[in-house]
Every structure is written in structure tokens, then in C-alpha cells.
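Take a look at this one chain, the form predicted on its own, written out in C-alpha cells.
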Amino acid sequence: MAEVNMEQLLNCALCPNMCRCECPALQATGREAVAPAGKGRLAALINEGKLNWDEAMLEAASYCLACRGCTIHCPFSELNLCDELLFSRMPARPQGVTLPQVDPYLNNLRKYSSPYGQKSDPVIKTNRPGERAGGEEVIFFNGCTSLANHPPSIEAAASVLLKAGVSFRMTEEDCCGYPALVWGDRELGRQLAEENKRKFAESGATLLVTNCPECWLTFSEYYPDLEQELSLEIIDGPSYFLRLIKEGRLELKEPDPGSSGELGAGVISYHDPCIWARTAGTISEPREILQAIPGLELNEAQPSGSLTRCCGGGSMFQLAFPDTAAAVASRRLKEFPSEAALVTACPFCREGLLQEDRPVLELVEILDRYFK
């Protein structure tokens, strides 16, 4: 991984802290230690050798959802506090300082290549037009959370790709390695990256598509830091599916009266996953898809787009700090129109928003329902 940038970390630590109003950890807990500058000061002092890691300090430095909400009002355009905290935490585990609540998930990751434990039957789906032997055009990477907690999204993705005539493969997945990196096990993260790089290379695919923002971020930004840069193009799911629509490979179905089902009156509100919106810049693509569907009315949350607020699911936070994650999600849910069904494009966001008796669907499920 890249090294800590002390200049940027100190910029954060000494700033007037306009980011406070956007930090979901601070808003949910009221703890000054987990405010962006509080975490920045803590990390700076540890990196300068003036403090040593202990469990309380590691917990505070881990109270970051990697949502990058702090960047909205930050005067330092080059500062990425989320990454600086991530890199700062890396030495804690080798020094014997860990968060006990995440150790079972890391043990699962080592044993099963998934933080959720033993995987069910391998999900291997292919579509090879002309019965080609190997050499699929696309690897579609679902991610651990979809595999463990929401298989319908996997079936929907396979269905959409089949309709579009895409030559694709869904592999027997190993985790991308993001949880290992978040929880300070860099070596395990590297091992998972090496295994994924090998599988992707052997597939012959030229394009890697994922619906998980954390997987996309790991493949795009953290693999190069681990010296495991991938040779294929990496693209987020919403952008790829919009590409298929614009190429004429997916077309709208005829409306089916009375089939709105979970969408009720057809009023929907799209929740922007933080990484898609603020790192990938994937904001217009899902909206273009949704606005193309007759009978669906898009009623936006406030705020939305690049100003979106975290649902509590970022940076494996739901697993490490479930009570705070639920409080963050509850705050976000108040910002959606009460009559709207919720749509998102992230498995973590879907889980975080399942706090009330209202539908929460992934974008790929909408695609499968309305496109042929």
C-alpha cells in the first residue's frame, strides 16, 4: 500500500473542520474523537511516534465509513482522509493491536475467502455465444455481500447479461481483499489480490464489471498499490449497463399494467453510493437508466448526487460497528421522500437501508424487470 502523506494528514488535523457536519460517524455518536480532524490528529500523532496504538485509538481511527463526505467542504483538494486513516492503521495489527469484533470475519476470510463464512454452492454462470471454449468478453464480479446476503441480485445480473447477448462469466469468487485491507491485514489482502489476478488472467476476459463499489475501488486503486495491477478494463455496473442500452443490446419491455409490485405507485428515489458518486463520478448513469423507464417517477433524496450521505455500509462498518451503522442509516432514510421506493447500486447500501418497511431494490433488479 502507499505510504502515509504526513503533510496532508497534518493539513486535516489543523483545519477549521467544516467537514464536521458531513461526517456520519460524528453525527451518529457525537464523539469528538471520531470527528474527521479528531481522527486526523490521532493518526498524525501516532505516525510521528508521539502516541502508540492501543485498542481505543484503533477503534477511533476505524470509525471512518470511507464515504468521503468530509471532502465536500474540505479546503485541501488533494486530501483523502479516508485513505490516510486506512494507511495509518496498517501497522496496528503487526504490532498486536486489533479490533476483537472483526477477528471472526478475518478468520472467515482466511479460511473461506469470504468474511461471511463458508460459501454455498459455487456461483459459476457463463454465456458463450457460439459455444466458445473460454475467452469470455466479460467477468461479472458480484462481491461477497451479494453472494452471502442477496442472491436475487446475482440472478438478475446474469439475466440482464444473457438478454444483452454478452459473452460473460461469473467465477467462483474469492473476496476482492477490501475487508482485509480495511482491518489491517495487508498480507491477506495481497494474497486475495494475487488469486483474483490469476483467475482474471486465465479467463481471457477483457472487461471486469462489478456492482460493488468497494470491489471496484479495490481493483482500481488498491491493487496497483499491492503490485497486482489488473490488465483488463474495470468498469462499474451502472456505467456498463447504460452502455448496453445505448448500444441497443437492451431494450425496454412493453409496460405490464398492474405489475409495479414492490414499486407501489411507481415513485422511486435513487440512493447514490458514496464511492460511485464521489470517487467514480457515476451519478448521471443510473438516473439515465431509471428516467428511461415509462411509469417510473424519480423523486430525489435531499441531498443526492455528489452530496449524497452515507447509509452506514461503507468500509465494512456494518460488520464492525452495527449499532452505529444502523443510526447512520436511520439518519439517511429521513432524507428520502416518504412515498418513494428506494433504488441503489450497491449491496452494502441495500443492506444499510433495510431499516424500515419500504422496498429497497438494486438497480440491476430494475434492469431485469423493465428491459429485455
Given for the second form:
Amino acid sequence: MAEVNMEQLLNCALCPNMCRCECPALQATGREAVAPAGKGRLAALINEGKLNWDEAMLEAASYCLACRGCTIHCPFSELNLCDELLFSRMPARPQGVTLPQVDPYLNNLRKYSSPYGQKSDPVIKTNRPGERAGGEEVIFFNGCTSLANHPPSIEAAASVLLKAGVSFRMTEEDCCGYPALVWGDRELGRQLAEENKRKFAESGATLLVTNCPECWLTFSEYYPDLEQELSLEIIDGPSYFLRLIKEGRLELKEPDPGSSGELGAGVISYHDPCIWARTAGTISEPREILQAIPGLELNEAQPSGSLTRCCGGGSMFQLAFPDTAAAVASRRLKEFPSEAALVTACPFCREGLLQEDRPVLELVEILDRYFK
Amino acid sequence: MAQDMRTVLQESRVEQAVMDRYAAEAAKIVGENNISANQADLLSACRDYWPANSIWMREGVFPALPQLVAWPKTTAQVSKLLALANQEKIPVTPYGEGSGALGGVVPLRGGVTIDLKLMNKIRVLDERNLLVTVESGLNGALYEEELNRAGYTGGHFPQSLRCSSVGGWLACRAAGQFSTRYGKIEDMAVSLEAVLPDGTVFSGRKVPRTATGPRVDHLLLGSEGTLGIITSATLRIWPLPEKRHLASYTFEKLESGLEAIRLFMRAGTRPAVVRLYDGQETGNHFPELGDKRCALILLIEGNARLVDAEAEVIDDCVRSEGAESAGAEHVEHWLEKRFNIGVASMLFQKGAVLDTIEVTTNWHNAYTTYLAMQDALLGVEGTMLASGHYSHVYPEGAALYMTVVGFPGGDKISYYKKLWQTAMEACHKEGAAFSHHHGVGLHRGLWMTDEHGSGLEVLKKIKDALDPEGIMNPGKLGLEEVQLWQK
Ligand SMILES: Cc1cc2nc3c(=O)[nH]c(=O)nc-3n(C[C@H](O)[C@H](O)[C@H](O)COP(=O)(O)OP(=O)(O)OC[C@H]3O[C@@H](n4cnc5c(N)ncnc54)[C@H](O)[C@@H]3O)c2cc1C
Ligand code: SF4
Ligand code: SF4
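One more: the block was the form predicted on its own; return the form predicted in complex with its partner chain.
Below is the whole assembly, all chains and molecules, this chain first.
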């Protein structure tokens, strides 16, 4: 795994927290220790041997939702604080310092290759036998969170791909390894990466479409660090679906009667998942899809696009720190027009935003409804 | 397990049994999750952006540690926390966002640090009366963002906008970059709600002006946590400006620039931003202008017709002093870069010491104070650069903002103390006031007798009356001597 960049981490440790307004961890808790430069300072002092890991330090350094909100105002273009924190945390576990609440999830990950435990394999149900023959071009990777929490989005994705005539496979997924990395079990993360890389290679597919932004980030940014760089092209879900529309493989259809029920008057707001917006740069793609649908009116959150704010789901927070995750989500929910139904393109965001009565749909579900 | 921390300014600590008792009660007041005595929280709430803290951070030492941090969410909780601390004689340090530049949040005698960040709501937006009532822990940028959404501005843009709180502004008498039009924070503060050490909650009337005796709530303005805790404030707001006019000029001499500003302020114009840089800073901030001339940056905003008229008057005044127009692009550049202070981190990392010292002058000594302070700072061995600009102006004078960078060979703290000693002496000799907006904190306390004369005794009497047990932010504002931080 990449080394900590001490020069950049020290830049942060010595900064007066010029991005603190954008840090959801700080805004939800008020704790200086979890302010960006607060975390940066603790991590820098630990890396320099001036402080030691203990559970409170590890918790503070883990209080990062990996939203990269801090990069918006950061004067240091080479600084990626959430990665510096992630790399800094790696030595804690070998030193016997861990977050006890994540242990059950890590055990699940070791046993079932999913932090959520035994997978009920909805893939079998959705991926019709014909498409399991091998030799498919596309692997559609749903991610553990969809599998565990919201199988309808997987069914919707499979349905859309079938409509578009894509030769795809939904593998019996192993976790991408992100939770292991976030929680400091590098070896487990590496093993999962190796396993995924092997499966992808064996499949012969040339394109990996990821529905979950955190999987995308792990495949594209952390696998190379783990020396498991993938040889197939990796693309995010929204960009891929737009590609299918532009290629004429998906066309608008009259929605089935009653299917737009929860969308009410058709006013929707798209919540940009942080990773799609700030790391992948996927901002216009989902909007192009949504704006093409007659009867839907897109009303933006303030802020949105590259300035979007976290829903509380980043960095496995919903599992490790559920109360803070909920507090972050409720702050974000105030930033949407009050009458809008929400659409997003991330299983964690969907989960996080589902706090109120208002409907929250995934982009794939909208696609399935309005395209043939 | 607690780790051994070296502290350099810790004067004393409260007996642990007393703190444990307090923590147990505090947990009942704010909830178990809203207190902490873990090392990560104590180490993080012990410091602000005082450069001495950055020097110590590189050495792995801490100024002084609190023994508990509490995060109240309501005024009633603050009241209970304070009353209890008062009863137990536990020192209390209010904490906003820790952007203070002078060690104001360093808990010299341990005790409890009360972090206000969870008091972060806008309580009332009163559009008719152009007032907003806001809790003190709200972050500056989020405050402005929320006002903007409703079509208003708070008009307060310190460079620390994104890293400071409303309460910190009020407690330090902060100034924003747009202060010439909108005023300093004390000009925006119509009334404050505050809690005294004995738990008394009081607030002032939310009316434009009163003549019913001194405004006791305004006593808290600039009190830097030594008298009580500001829990909310009613501030003036403005509709978002209809028009913005940007202009920049250059002068051959700094004095001509100062004279030009004096003239347009005397004529009654109130541009929002007025910044006049010496040659060195002109070269640093606007390389295309070189370092031979002095740049003046202006931003005028508000009602479109008024803006046009002000721009015309100002143009006449500055040209009468030999200004050359340099266009709007330098102001745009400044607007874009005005919150970027990355260079400070890099310099500290490379072993440099950097600080900014802001003082207030009248027109008669605005230039001579600059010369005297620059001389003084450059005279300290190790100083590489001492430059200045005027950042806030008034009909009667201007704030002078000096920046100093040094690479001291030996002990950095000794060098740092020398810088301040000589700069403050020069400022005093010129008759300027010791601070325009950063406040006093711990460090400037050393010069408060020179600043206030017999007024300091009056201030001490007020402190004794409101805080007889002396629990509020001990050692700050020059109200008592701090043994470990002497000249
Ligand atoms: C990069 C940078 C740029 C800056 N630019 C400016 C500028 O342009 N203009 C300017 O005026 N200042 C500036 N400052 C200084 C600093 O931002 C201000 O002093 C600010 O007002 C401090 O706010 P804070 O919330 O960070 O307060 P803190 O640092 O947390 O506290 C400052 C003092 O106020 C007390 N305090 C805080 N909150 C309360 C409360 N609710 N009740 C009672 N006491 C309280 C604390 O005990 C402490 O003594 C700058 C600082 C930095 C680091
Ligand atoms: S991430 Fe950047 S802006 Fe934020 S505290 Fe660190 S250095 Fe400062
Ligand atoms: S990535 Fe997000 S949560 Fe992490 S420090 Fe930056 S702003 Fe805070």
C-alpha cells in the first residue's frame, strides 16, 4: 500500500483547518479531533513517533467519510487527506489497536467475503441462465451493500442491461475489499483484491461497470496500490448507462401505469455521491439521463455537483459509526428542495438519505422505469 | 491509557477527583456522548492558530491541556455547565473553531473546555428588520451560505471565514475583508445573548440603538471568553448586493495611496474592500504589477446607482494622488485567492517562523508606524521578510497588517518573542493601538498595560465583579500575569 506522504500530511497538520466548513465528520460532531487538520495533526504526530495509537486516536483518525469535501478549498493540490489517514491507520491494527465495533464486520468479511454476512444471492434470480454461459463482455459489479440492503436495484440493473442487449455477467461477488482497507486490515484487503482480480481475468470480460462508487474507487485507486491493478476498463454506472442511451441501445418508454407513484408531481433532486462527483467527475451524466425523461423536473440541491455534501454513508460509516452517519445525513437532507423526491447513484447514499418520508430511488431504478 | 504529554505553559490542573465529579454532572447535563476526557479530544482542543502552537507542534509538545471537553447544544446547558464549574472553581475555556491567532484557547490551568460548535443554528431570520439571530458556534462560511440562500449577506468575510465561528468573531472583535462598507463585527452586533460564570443568562434588546445605560451585553464584545460565554447574537444583515464594481490602481509611493484613501473616505464613500499593499506585497500577490509600485485594490458593492457614483468619486480622489489604473483583473485574482494560506504550512514545515501583526493607526501615523514596525521586525536577527498592507480603513485612520517571516538559527520561541517585543514597542512609540482585530489572547496580554493605562484596572474590576472566582479563561486578555509566558 502506498506510503504516507509526510510532507502533505504535515501541510495539513499545520493548516488552520481552512476546509472545516466542508467536513461532515466535524460538522456533525463538533469535535476538534475529527476536524480535517485535527485528524491530520494526530496522524502526523503518530507517524513521527511523537504520539502512539490508542483507541480514541484511532477512532478520531477513522472519523473520515472519505467524501473529499476537504479538497474543495484545500490549497494543496497534491494532498488527499482521506488517503493519508487511511494509510496512516494501517499500522494501528498490527499494534493491537482496533475499533471493536467493526470486528464483527471484519469477521463476516473473512468468512463470507461480505461485511454484511452470508450473501443471499439475488444475482442467481436476476441473471438469467443464458447470460451465465461465460464469455460476456461486461461485468456488472453491484457491491455488497446493494446485495445486502436493496436487491431491487440489482434486479433493476439486470433488467436495464438485458433491455440494452448487453452481454453481461453479475459475478457471485466478493467484496471489493474497501471495508478491510478502511478498517486497517491491509492483508484482508489484498486477499479480496487478488480474488477479484483473478475472477475478472478468468471471465474474459473487457469492461467492469461498478454501481457502487466505493467499489469503483477501490478498483481504480487502491488496487494498483495493492499491486492488483485490473486489466479491464473500469467505468462508473451513470456514465455507462448514458453511453448505452447514446448508442441507441436504451430508449425512452411510456412508464408503466402507476410506476411513478412515489415521484409525486415529478420533481426530483439528484444527490451527487461524493466519489462520483469529486473523484470520478461524473456530474453531468446522471443529469443528462434524468433530464431526458419527460415529466421529471430536476431541482438541484444546494450545494450540488462537485460541491456536493456527504450523505453519511462514505467510508462504511453506516456500519462503524451509525449515529454520526445519521446525523450527517440529516444535515444533507436539509439542503434539498423540500418537495423533491431524491434520486442518487450509490447504495450507501440511498441508505443514508432514507431517513425521512420522502422517496429515495437509485438511478438504475429510474432507468428501468422509463427506458426500454 | 493516557500518554505522557509534554506541556510548556501548563500552570496548574484541577484535582482529578473534582474533575471526575464535574464530568459526572456534566454528562447529566449534555449527555454522555457530549463530554470527553480522551487524549485525542484533549490534545485537539488545547490549541488554536497561534504560531507558537505550530512551532511546538513540530517539536511534539503541547501548550497546556484541558481535563475535559464538553459540547453543549443549548443556552440552558451552557448555563448549567458554567454554574457548576463556578461552584467547583473549575477553569473554563470557551472554544469556537480555534482559528484565534494569539493562544486564546490555551487552557493554562486545565479544567473544562466548552466547545460551542454544536450550538450552530440560525434561530430567526428577520427579513423585515434585516436582522438574524444566530447561535455562536456556527461556522462562518456556513452562516454566510445560509444567509445567501435566503438572499442576504452577513457582510463579514475574515480570511478565516471558513475556519472561525460567529462566537469567536464576537469574542475577538473580528474584522472581515469587506469591513469598510459593512463594519467590523461589533458594528454588526445589535445584541448578544450570553451566560455569566454563575449561570446567569442575559441578552440585550434587538433594537437599533438604546439610551438606557451602558449596553451590558456589548461588554462581552472582545472579552475573549474572560467574562462569560456568548451563546447567540442578533446581527445586522444586508440584501445581496445588486452590483459589484472592481477596480485597482497603483501608486509610486505608499504615502500617496494612503492619502488617496483618506480623501475618498473623507468624501463619504464606503467601498466594501480597500487594501493598499507596500511594494513587496504588491510583487508577491500581483507579480504582473512588479514590486516597484504599491497596489490599491477596491471593491464597491450595493445599490447599482450608488455604486456607480462611489466609483466616480473614488476615481477622482485616487487620480488626484497620481494613481494609475490597473484594471479589475487584479481584484478578481484577489477574490479567488483571498482564502488561500497554504504557504504558511509550507514555511513552518521548513523551519520558518511566520506571523502577522495587525495594529490600528490614525492617518497622521499610518505611514510612520509601517516604517517603524518594518524596521523593528527586520532588525531581529533571522528575519527574512517584513512587509505590510493596510487592510481596513475608516474616515479617521486605517488598520496596518504586517507579515513577518524569519528563519531563526536558534530557539524559535525566543526569536518569536523578540519579534513581538520589538514590533509592539515600535507600534507603541508611534502611538498606534496594539490590535485591530486579532485580539489579545494569551500573547498580547503582555502589552495590555501599555495599551489601556489605568483602563486596565477598570477592566480587571469588571472581571472581578462578573467572575469573582476567576474561572473564565484564566490568564487571557492581560488581566493577570502568566508566569510561563513572560517577555
Ligand atoms: C488564516 C487565518 C486568517 C484570519 N483572518 C482574520 C481576519 O481576516 N479577521 C479577523 O478578525 N481575524 C482573523 N483571524 C483570526 C481569527 O480567525 C479570529 O480571531 C476569529 O474571530 C476567531 O474565531 P474562532 O471561532 O476560531 O475562535 P477561537 O479561536 O476558538 O477563540 C478565540 C477566543 O474567543 C473565545 N471564544 C470563542 N467563542 C466564544 C464564545 N462563544 N463566547 C465567549 N468566548 C468565546 C475563546 O475562548 C478565545 O479566547 C484569522 C485567523 C486565521 C488562522
Ligand atoms: S485538507 Fe487542506 S484545507 Fe483542509 S485542513 Fe488539511 S490542508 Fe487545510
Ligand atoms: S474526506 Fe470528508 S470526512 Fe474526510 S476529512 Fe475530508 S471532508 Fe472530512
